[in-house]
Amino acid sequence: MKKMLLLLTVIIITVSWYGCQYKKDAEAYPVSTCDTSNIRYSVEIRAILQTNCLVCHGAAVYNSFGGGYNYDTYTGILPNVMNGKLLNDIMQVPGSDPMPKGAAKLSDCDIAKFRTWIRNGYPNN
């Protein structure tokens, strides 16, 4: 009888430390709620786009806040994805120029939307 209570005190044990420590490795990686397996230039980059760039890329300002670069379209954007330029500026990579200019860096979800888009061959889609 002894023996059979030790045991089912090692149990009772040994499952609840299990169960403490795998709570404080759910709250030591949470579980990311951010979705990048359908990725499209017209729904998720053109929103990040204009809630994030067109104050200052978008077609009316562009000349004179965005630096010449027009963001309000596929053709406009195209060329600073081609050459590496807009991924390099919103993750703020050393040596470019930081955007968006003035504000909160991009978040790492929607800098992920933008790399997963890239690599997929920035599609206008």
The other form holds:
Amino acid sequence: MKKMLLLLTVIIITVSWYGCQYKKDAEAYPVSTCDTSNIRYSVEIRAILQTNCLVCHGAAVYNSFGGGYNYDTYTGILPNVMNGKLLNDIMQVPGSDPMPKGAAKLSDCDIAKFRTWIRNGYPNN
Ligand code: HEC
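Structure of the form predicted in complex with heme C (HEC), please, following the form predicted on its own?
The next block holds the full complex; its first chain is the one shown before.
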């Protein structure tokens, strides 16, 4: 009986300790606030391109710095969206051509926005 009580005490202490740890983790790493509920080409996607890509892939510079890929327009971006290269490159999967070239990888949220927009059928909205 004493042994049972001891075991029960140990179990209760362990469970409540892990319970507290879990709460601490939840406070330390709040759930991501990335909103992918309404991704439009003209707003969210365009903003990511503007900030991270158009310095090389912009209309005036893409031939000099962007390998000939003009991402200043919807039709310009379509071929590499449709063949999957754009998503692979920003996700920097092995064997891809990591983008943005020479800069930090896009945030998980920006990548999630691109993925959502592509999954939605890359509308020109
Ligand atoms: C510093 C300049 C620079 C920036 C910034 C940049 N690119 Fe590029 N990108 C290039 C160049 C140059 C090429 C041509 C291929 C090469 O040299 O790697 C290229 C090629 C590509 C390709 C085609 C490569 C392939 O896989 O065949 C894609 C897709 C691409 N870029 C997407 C992007 C996206 C999306 C961004 C922004 C998140 C971006 N790039 C930012 C310079 C840049």
